[in-house]
Partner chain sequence: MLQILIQGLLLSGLYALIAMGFTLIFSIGRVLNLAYGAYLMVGGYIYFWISQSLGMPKLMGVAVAAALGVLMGVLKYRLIVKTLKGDHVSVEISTLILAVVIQAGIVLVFGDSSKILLPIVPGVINVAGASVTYNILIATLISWAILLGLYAFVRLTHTGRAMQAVSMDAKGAAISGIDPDRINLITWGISGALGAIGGVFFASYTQLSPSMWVAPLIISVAVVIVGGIGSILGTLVVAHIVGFLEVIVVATLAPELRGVFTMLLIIGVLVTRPQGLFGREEL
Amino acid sequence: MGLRWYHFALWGGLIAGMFLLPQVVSNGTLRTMIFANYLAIFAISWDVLSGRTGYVSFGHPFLIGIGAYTTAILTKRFDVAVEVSIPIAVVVTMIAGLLVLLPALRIRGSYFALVTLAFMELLYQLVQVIRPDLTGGTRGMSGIQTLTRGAANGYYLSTTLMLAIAVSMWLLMKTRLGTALSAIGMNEESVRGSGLSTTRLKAFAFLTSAMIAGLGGAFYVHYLGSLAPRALFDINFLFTIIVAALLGGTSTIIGPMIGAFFMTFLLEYLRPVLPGAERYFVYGAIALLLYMYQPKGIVELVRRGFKGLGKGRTT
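Single chain structure for the sequence just listed, the form predicted on its own:
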């Protein structure tokens, strides 16, 4: 697996640092970091499928939405306990995603991206017109049960969830299975020629991605306490997820996490200066410039910085 002691030391330092943050930052900063944690979960989920296998999905809010709507409807309309509704939401997300999107894995490139985008738009339209008494129609749902109260509790919950997913995915990608998924993105024909079933590998990547998206979507809606289809299926939400993964560094776990925090705090700091949608244009321009300068993302810049420091000490 190529694991070294310093890998665990770095993860341990990161985990300890994140859990100590509430002692030194304000509640306002913690609330911003909660959104960064959930964006990191969604970006990791997108990267497991698109960053590893090269199948770029434009329909990720479709998976997040299924998880969010399932647990919201179960708890709000049918009084199902949240401890039960969240696992059900994850399973429903995986099943629905598999049934609808797995056939799309037979195509790739721009066609795959367009098909996934179409499914996201289809779900957006359906939740508004089919059984609005359950989904809330165009207004969405409010008064959904929340899991925590207060910024610190919300931060600890979202951080625990995000770190658990990140470490689990990191360990998974260190196995031969993770290596095979990354190899699909580099040369799918070679993987098929080596005797491995690329269809099974892609199905596994998709199911894992759907599981994370469903889990993140379910916890996210129980943090917000409300659900609005226009915000959940907004194109800006989709691009924020993708840009976070690309900007941080795809085919890594720490990359989407860094990208999510960078994007969230960038948007938050731009809010007082540019309160409208124009701040998305500014963050898009910054993201584009960074991506053009280093296509492998911020994680590659950090890696080169450490290498430069190492060389400086040896000379």
Given for the second form:
Amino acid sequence: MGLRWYHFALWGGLIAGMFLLPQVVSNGTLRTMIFANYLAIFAISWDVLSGRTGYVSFGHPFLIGIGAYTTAILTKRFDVAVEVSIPIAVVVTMIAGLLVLLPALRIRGSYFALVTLAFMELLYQLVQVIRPDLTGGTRGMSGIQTLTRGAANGYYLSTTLMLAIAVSMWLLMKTRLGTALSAIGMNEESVRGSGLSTTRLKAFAFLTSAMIAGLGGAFYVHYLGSLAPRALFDINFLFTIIVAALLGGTSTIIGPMIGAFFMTFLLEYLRPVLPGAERYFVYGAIALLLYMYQPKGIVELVRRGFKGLGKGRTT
Amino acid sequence: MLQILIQGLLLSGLYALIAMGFTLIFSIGRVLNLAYGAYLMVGGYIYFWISQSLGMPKLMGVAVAAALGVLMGVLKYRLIVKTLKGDHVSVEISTLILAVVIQAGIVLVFGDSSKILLPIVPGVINVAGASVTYNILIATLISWAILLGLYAFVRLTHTGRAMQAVSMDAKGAAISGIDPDRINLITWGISGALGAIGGVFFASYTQLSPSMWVAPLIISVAVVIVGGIGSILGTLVVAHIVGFLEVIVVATLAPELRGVFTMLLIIGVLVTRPQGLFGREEL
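Alt. form predicted together with its partner chain, vs. the form predicted on its own above:
Below is the entire complex, every chain and molecule, led by the chain shown above.
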């Protein structure tokens, strides 16, 4: 599987560092970190599907939103315990993922991106009209049960969730299954030619992605305590997820994490200068330039930097 | 009944105007320009700035908007599409990022609140009990004129035929002595201008707001997907399907559901007939 001791040492260092962080930084920074953690989960989920197999999904808010709405409706309207509602939300999201999967079996490339975009807009409009007594209509819902109190506890919960997902995805991608998924992104025909069922592989990637999205969405809504259709099914939200994954580096696990933290903190530092939606101007411009300069993301830049250093020493 | 017919016809004309520039790029450049909705928005805002804030003649507002549209199209082709060498996924993603950047730029310059655009041609006419503003009537007429003009341009002129050739096979076109780069540049310019002009009318139909670019983008996507690539006729027909669908849903079901069936149409057609209703066999 190509595992080396230093892989585990690096993961161990990261995990230890992240859990020790609340001892040194302020509560405000921790709150920012919580958002970064959830964004990292969403970015990993996007990357498992789109970064690996090359099927660009513009509909990830669709999956996240279904997870969030399911658990919110179950706990608030039907008084279901959180321990039950979150697993149900994940299952429902996976079923919704299957729904998106069906068109993907026939179409590819740009068209797939458009179908997923259409799914997202569809749900945005439907959620406001159909059963507003359940979904809260245009205004959404508030007063949803929260799982934790205080910044530190929320941080521990989100960090645990994010790291658990990251490590398990990393291990999964080290297996032959992960290699096959990446191979689909390079050349789907030759994967089929090697006797592998691309349909089954794609289905697997979809379900994994949907599972992570549902899990992230459900925990996220139980952290926020509220949700609104325009905050979830929004192109800006989609943009943040995709940009986080792309900037960090697709087809890696650490990439989306780096991207998520980079973008969240950039937005946070821009807040005093540009308080409103104008922040996206700087944010987007940086994203666009970085993406045009290096489509493989920060991870690739760092890797090249290290290579450069190595060369410097040997010559 | 007659009212639905008239409203549907007018709305469809507007939608055809909006979708045309998008179809053009998708047919010839083979890339999805997700920043297309942002062209419309910029066109609308520039018109607003020139005609309403500065008080200049309205025609000049439209002309400047169109010129800026050309500039945006050409710049985007030169700086983004060509740099990425037409890699579809990268182009889609970078145009999506660009759209969000433009949206934020609009917020930065014009503020977050939505603005009401005065009608370009004021006045209302009563047709069979339905009140029709001259504004949307003119938009429909212009849309038909542009559509016919574009059709003639693509069919009859040398440049237009070169565009067709590039859309079929860029390599083959290059061998026959056509410069695909130049043709692409022209196409992006025309598309930008069409988008900006469409934006002026769309903005006067709804209102100006920094998030107004999503709806026309979805409509354009629906029209191009259902119509199929490389089909001006398809664009026209599907703009009418989408327009009438919306008017009928608003009149008979509920105004909130107006976009739902457009979305279902996109999904349905893509799943069952990915090449569109009128497009060439492809994919």
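What you see is a predicted model, and the numbers here were worked out from it, not measured in a lab. Basically, rigid core = biggest C-alpha set you can superpose within 1.5 Å across the two forms. Residue numbers count along the first chain shown, from 1.
Core superposition gives Arg304 a CA displacement of 2.3 Å between the two forms.
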